[in-house]
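Form predicted alone, single chain, as structure tokens, below.
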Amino acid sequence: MLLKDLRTEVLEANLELVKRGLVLYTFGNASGIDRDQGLIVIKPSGVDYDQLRPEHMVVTDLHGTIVDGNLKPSSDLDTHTLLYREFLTIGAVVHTHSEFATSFAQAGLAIPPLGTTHADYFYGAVPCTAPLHDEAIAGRYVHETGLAIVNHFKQHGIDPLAVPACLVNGHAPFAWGRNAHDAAHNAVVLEAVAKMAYNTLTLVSNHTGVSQALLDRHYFRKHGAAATYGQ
């Protein structure tokens, strides 16, 4: 089978959405990407979690074309593909409708780093893209919805290591790490920090978030050269 370890690294991360109640029905996908061979393992489009089997992953090369695989790979393929020919740090892409963080991109709002929690996995907000354009939409929506999130980090500067995860206007937001496991593990703190936020900020509307020092003191100890967390 090719890329066998993948395929069940992908499947792992895709049931590890369905335990932690980010996805309803066949909502929601995860991929992962073979650097050396330039080829994406990804969920098949509509199948039920429970069915789900390494042998049912589709494998696509960079731009979509599909490789190995009997079933139509997802439907959001295009915007997963684009984020790793342009994002070439990560290794994997998780894409979720969880509740709290799909609230935030329903309303267009990022998720302000308001407490340690957020800081310890994302360097800062976790942004929202500008609303898609008719023309975009009505075109090639799915690339576009990519576009759209490419644009905002590199317009704004942001490593999207740093920052792993985006929320896209009116839709929901897409996670992604170094590996499968690590996107699907962002994606889920992703939720539980956008929940702390929503509630937050229905306490405090005018919360302004964490100091700078505060962030960076969270942020550091768990990433980077100098990271002293854990062993």
Given for the second form:
Protein chains: 4
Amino acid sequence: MLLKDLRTEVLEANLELVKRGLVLYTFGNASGIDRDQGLIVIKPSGVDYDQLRPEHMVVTDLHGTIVDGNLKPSSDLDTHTLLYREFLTIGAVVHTHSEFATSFAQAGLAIPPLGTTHADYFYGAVPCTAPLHDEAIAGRYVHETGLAIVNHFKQHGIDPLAVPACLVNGHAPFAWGRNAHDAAHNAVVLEAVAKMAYNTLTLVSNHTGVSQALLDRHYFRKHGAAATYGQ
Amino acid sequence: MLLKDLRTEVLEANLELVKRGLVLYTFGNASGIDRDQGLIVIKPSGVDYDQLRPEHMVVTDLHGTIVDGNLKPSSDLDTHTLLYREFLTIGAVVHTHSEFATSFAQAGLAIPPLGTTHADYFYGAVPCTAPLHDEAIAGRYVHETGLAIVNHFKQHGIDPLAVPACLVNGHAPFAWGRNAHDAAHNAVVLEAVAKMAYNTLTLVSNHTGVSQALLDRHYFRKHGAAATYGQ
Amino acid sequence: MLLKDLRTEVLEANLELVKRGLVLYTFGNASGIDRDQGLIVIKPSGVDYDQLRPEHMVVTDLHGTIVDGNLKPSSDLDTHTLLYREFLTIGAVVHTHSEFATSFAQAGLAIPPLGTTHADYFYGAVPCTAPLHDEAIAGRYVHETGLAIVNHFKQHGIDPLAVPACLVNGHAPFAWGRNAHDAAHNAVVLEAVAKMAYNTLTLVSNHTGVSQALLDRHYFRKHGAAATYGQ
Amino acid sequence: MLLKDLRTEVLEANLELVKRGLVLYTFGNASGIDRDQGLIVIKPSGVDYDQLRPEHMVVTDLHGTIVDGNLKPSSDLDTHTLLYREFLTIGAVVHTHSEFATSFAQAGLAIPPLGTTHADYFYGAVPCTAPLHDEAIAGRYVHETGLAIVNHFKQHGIDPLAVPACLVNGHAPFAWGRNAHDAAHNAVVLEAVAKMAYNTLTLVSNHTGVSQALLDRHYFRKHGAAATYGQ
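What I would like now is the form predicted together with another copy of the chain, since the data block earlier showed the form predicted alone; can you produce it?
Then the entire complex follows, led off by the chain already shown.
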């Protein structure tokens, strides 16, 4: 079976989303990429999670052409492929409609870095894209969704691995990482961070975030050459 | 046993409500209709969910006269029968007191379409009925509850399958669908949508909803001849 | 064993509170009364719920004198006994620190009847007592807690079976009923009603409650000679 | 094995945090001290909770020098050791990013004593430290975190066993107790108290807390020579 290990990793990332309560029914999808072969493994569309097996995963090239698989890929495929083409350091993408991250996306609000939990994973605010124009919605909508993410990161000079998630305005979050495990992990932490940001902002509405010094301290504790966290 | 398959489907819809945390104790009820025979299968009143069996379901005609069954039907029967008589395309009705949808009903507020999760299922706001007059409450109350729903949909020209749910003012939601599975599914998604709407509106109180273009895009992605979602 | 059946009923009521998520650790307690013998069965203080057996229950008379049992009774005993002495129609009392009912008690706010879920169980607002004076707190505090409840009901002419719960200001709820099963059931529904009232009031802060007609309709549907709910 | 019993107690305290939903992934850590030997047992950094065994615990002296163990200790070690050096009556320390306590820490708000649940465990507000200066963050950050806690308690004359928890500004809570069981218990109750304080303050924003008389009554009911709670 083509890309057997990657299929298993992508399946496990999908199931992690279910286990952590981030998806309802068939909402949500995860994918991973084999950069050497330029092939993407993605969840099929609308299949129950408890029936998903590695062989159900769909394999496409970087432009979404199906290379292997009998099922239709996730309807969000074109967002995934664009992220892989534009963010060359990422190895996996996850999309959920998790409750609190989606609520911020619906509100059109970025999630400001309000504490160290956030800073341990996201080096600055998790941004929210600009709303799509009607033409973009009526046109190549799923592709345009990816463009809105990519454009925001490029215009603001954000490293996708330093802030491995983005809220799509009026829609829901995308998260990513070096591999499928990390992408799912980031999506789970994003939801926890969003929940605490919701609580914090409903207690103190004008909070804008922690200091740059705290962001630096926590982010570099877990990332980069000087990281000290874990074994 | 009369309508054996429909009894099983209606029972499964009732149990899905329990599994998803939408009902407490014996709150909530689901029914389904056999349009050919003009017969309705509905949950009995006040029976514990873990004791419910297909043979406990009550069969009535379209005006609520019991055709088969020894137990009393759900006390909300007259709302169900009216919805079946007036909304000819629906095949099942579900009623719950699920937490967030009920909170909007208690607030007398429609749930505006704040994002794509909503738009995937409800083509516009999930409306809230006008409060009942005292005479309606003291009179044929359960029937009047159905009338309030039907009148709202007719006056606003809403297709019941395009917006398969309604909040009853000061009471709780009703949802429906082509069959019992869909009706329960819609009730579950309604609760998720209501929860995220609550979060969104408590972050940004003056949000009125996404664009018509986004509503169109998401709704028609899942519904109608051009639907592309799922297998 | 003295009062074997009542011990079992009281134990089951205590465990129902755990099952429904109303108590943390050893918080909360339930009791029941045998009116013929004038004897009360109550949970012992500070014993883990998973170790509770019928023989651990403490039996006291109506003034709290221990008649049977080696363990100390719940520290809230004097509130229970006063409620039994003053509310002659009740057969059981339950006390929890359930999250949302306690939050209203801490806010010093009654829970207004905002919808039919409330009206099905509580015929009007669930009241909140006046704060205790410092002398009452420093004196017979647990007894004074009961007095605050009883005084509120007497001064406002509320039938304890029509509104089978009260919030103690700055403390938490007490609920009761004809028997231990009903008292625990009322405590569970109170928490659900409090949660939805919280949501409703944070959406629409000036909501004062549903009409008297709706209160009448729902309350009498489930209570009294003309009740139509259930089998 | 050195300090076998303490290792087991500390492990159990760590697992209690998981069981009660206070930690996500490898967030959170607990430690305990053997005062006679001057040795601290602490959770290793970044190890999955379901793989933790007593032999994985790390033993250090009061200044954080590792005495026994092959794994790296929790990255929060220097906060733990400082608390043990300065708060001589405590026997264990717990750190979590539990949702509501962390939300108050992010908001920079103390948790005021809004009811008896709080008063049973915390004799006054659970304080929130002042934000750290950039130099402290860039310097001995984990040590400075402990200093911020200790300085607050000393400046305000708070007995660490009377208020066995503190919120670190922009970070999360620390809790402690006479032993590992008590420290974990206090962390769990702190989260419940924080959740109810959140609800209370979003209902009544200007609430400042219960009376000193109520604080006294409840605190001394459970603590000190005149305690009457439990067996």
